[in-house]
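Only one chain is shown below, in structure tokens, and it's the form predicted alone.
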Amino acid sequence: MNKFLQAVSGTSRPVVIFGASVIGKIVLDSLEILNIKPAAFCDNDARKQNEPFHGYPVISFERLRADYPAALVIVAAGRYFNEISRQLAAAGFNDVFSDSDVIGCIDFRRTPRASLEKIMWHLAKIGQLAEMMEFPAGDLHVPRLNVVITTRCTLKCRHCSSLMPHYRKPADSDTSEVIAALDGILSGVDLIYHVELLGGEPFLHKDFAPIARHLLDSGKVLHLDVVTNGTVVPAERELESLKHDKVSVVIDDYGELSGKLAPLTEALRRHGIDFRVNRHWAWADLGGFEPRRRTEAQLKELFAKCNFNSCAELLDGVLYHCPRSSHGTKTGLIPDYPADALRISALGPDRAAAQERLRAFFLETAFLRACDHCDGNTSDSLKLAPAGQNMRGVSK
């Protein structure tokens, strides 16, 4: 029997989810499938303790210790799992589980697909979608695709991983060109698990909503996140077009810099749009852009452990493997390495040939030459204060 199911069966001990964010919502939806109701969420971020998360209270670690000392705790924190597990162990919590422990309790063959819709993209991401669906041999599934629609931003973050302050003339991407490039990709892939619509600040692009709908209407996207910094509230008609069960708005909360956070969340609630607020405690220090002169073996090792290695990004009709590579190349901070990227217009009309080139790009890349100009995004590189602004100020 699964260790979480064994622990929860026949007991009245409360269940607490540690992490009021995207993975916490996945755990909540998974528990609902299992007919298990958690007592609360817990989060170390004091800002998240001010309001409920999907109808559940968000408590501090101190309250967790005081109110639920015997709780079964599910850590839903992604890359911070080990750190939080150590925090819990030091406080005497012995029954600690992961999101995978909970998902592993689900009988995919007997659970109606409608009940699995909310977590389907996450099942795909962790490799369990095949347990509930059969796919034709040779299908090309892409775990994640970032789509950059503008390099304009309302903030000038010094350590922006997408290098927005380095653009001399930030601009919106041409809508027809974005859609043409997306069609080129969509014609060659069978399923994309997770798409992020990005900037800059994507809400600055007048056509962010039609681009989002185009992706959803393709029928090949399991989930779409629109990532914003909480400084722009779109018009009512634009928000209404985002109301879709496969769409979430992800708000990166940078405190006072995210000056429209309250009216934005209110507008999203009013339109019934799923959203989540992320409070970053640290950004990765990727280092400068000078070459490190790494060997091919060293480049492969860095690429394998980097959190960006699955962040394929579409920028101005070209596919790159990460934001550092795409924006670094675009701004001239990193040399243009042709082997690191794939121009969509070069795929050609032959679907089989295009699919093989896309398959090689998404699934078979072992390293990038651009990795020689970066220290990688790993758990060890989380050292920088988020969203520190450049001295030249903030553009509105």
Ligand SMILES: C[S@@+](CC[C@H](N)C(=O)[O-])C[C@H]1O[C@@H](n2cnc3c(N)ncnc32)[C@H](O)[C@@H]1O
Contents of the next structure:
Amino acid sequence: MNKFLQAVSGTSRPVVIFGASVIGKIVLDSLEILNIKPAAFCDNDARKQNEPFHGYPVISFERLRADYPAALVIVAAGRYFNEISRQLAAAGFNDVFSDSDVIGCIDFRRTPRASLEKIMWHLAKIGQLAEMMEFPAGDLHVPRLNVVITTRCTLKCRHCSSLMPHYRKPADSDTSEVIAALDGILSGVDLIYHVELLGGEPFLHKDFAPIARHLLDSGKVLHLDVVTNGTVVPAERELESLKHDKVSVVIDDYGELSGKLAPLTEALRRHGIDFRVNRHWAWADLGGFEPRRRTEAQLKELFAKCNFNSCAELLDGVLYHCPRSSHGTKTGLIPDYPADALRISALGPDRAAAQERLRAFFLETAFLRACDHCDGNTSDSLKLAPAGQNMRGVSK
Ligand SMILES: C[S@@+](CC[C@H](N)C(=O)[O-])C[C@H]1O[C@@H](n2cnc3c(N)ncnc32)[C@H](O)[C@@H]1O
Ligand code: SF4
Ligand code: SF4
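Having looked at the form predicted alone, could you now put up the form predicted together with this ligand?
Everything in the complex follows now, all chains and molecules, and the chain you saw is the first one.
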């Protein structure tokens, strides 16, 4: 029997989730499938302790020790797992588990797909989805798709990886063209694990909610994040139509630049829309646009280690592999390399042929010509202060 199931069976000991984060939410959803109700979340970040997380109190480590000394603790903290496990062991907590221990208890064959949908995205991210669910062998699954709906932004971040300050005429994408391109992709793809709707600032586009809806109504998207910089609060009606159990709003907290953070979180809470606030410690310096004259082997090496290598991006009807490639090409800062991109209108009506081209694009690309004009987003390049400004952009 799975060690978490063994520990939790027939005991009245409280269960505490360590990590009020996106992984903590997935653990919460997994516990719900297992019919287990946790007592609380615990988090070392004092800012998270001020308010409930999905209806549960978020307690400090000191309170965990004082109030729940016999707790079974699930560490839902990604790369901080080892550090937190050591913290717990030093305080005498012997029954410590991971998110995978909990997910491993779920009987995937007997649980209805509707209950599993919330955690499928996470399973996909940790590479276990295909192992746990039975999908037809020929299906095309896409791990991630960014959908750019506008190049307008309220900020002008000097080192924006999407190069927004370089656009001379920033504009919203035409809604019917975005939808036509999405339909072209969706007709050849069986499942997209994670879509990000972004810009620029996506809340500046009047149709961000209908575009999100269109994606969700396809039934082929496991999770959709709308990524905003916390400067715009959409109208009540727009927010209401964004409400969906597969939608989260990701608010990048750029400190005082994200001036609408408080009213935005308040509005999202009021509408029952899931959200998370991202604090950035460092941004990547991708360097200038001049060619580095790398060999193919060097391009492959850089692409393999770049954190943006799986950020396929749809921009004005064309698929690219990363924001540098899409916006670099669009602004003319990087030469237009046809091999780096896929024009959706060129896919043609034959579904099988379109699927093969999409499969090659999404799953078989080893490097980009654009990588020769870039230093990549790697652990070595995370050195810039996030969201440093040149000057102010437009306001709503
Ligand atoms: C281009 S922004 C678009 C959405 C929105 N305007 C925002 O800033 O949240 C998408 C994401 O890219 C991140 N980003 C921008 N420039 C970056 C850089 N140089 N290195 C790492 N991440 C970057 C932002 O923090 C944000 O999470
Ligand atoms: S807020 Fe900054 S990072 Fe986001 S799109 Fe605008 S300029 Fe780029
Ligand atoms: S190294 Fe390549 S994949 Fe990475 S950001 Fe640069 S162009 Fe994109």
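Residue numbers count along the first chain shown, from 1. C-alpha atoms forming the largest set that superposes within 1.5 Å between two forms make up the rigid core. Quick caveat: nothing in here was measured; it's all calculated off a predicted structure.
Of the candidates V58, W121, H244, G259, only W121 lies at a hinge (point where C-alphas switch from fitting one rigid part better to fitting the other better) between the two forms. Superposing C-alpha atoms between the two forms shows the smaller rigid body rotated by 22° with respect to the larger one. A C-alpha shift of 2.8 Å is found for V22 between the two forms, based on superposition of the rigid core. After superposition on the rigid core, the Cα atom of T11 is displaced by 11.4 Å between the two forms.
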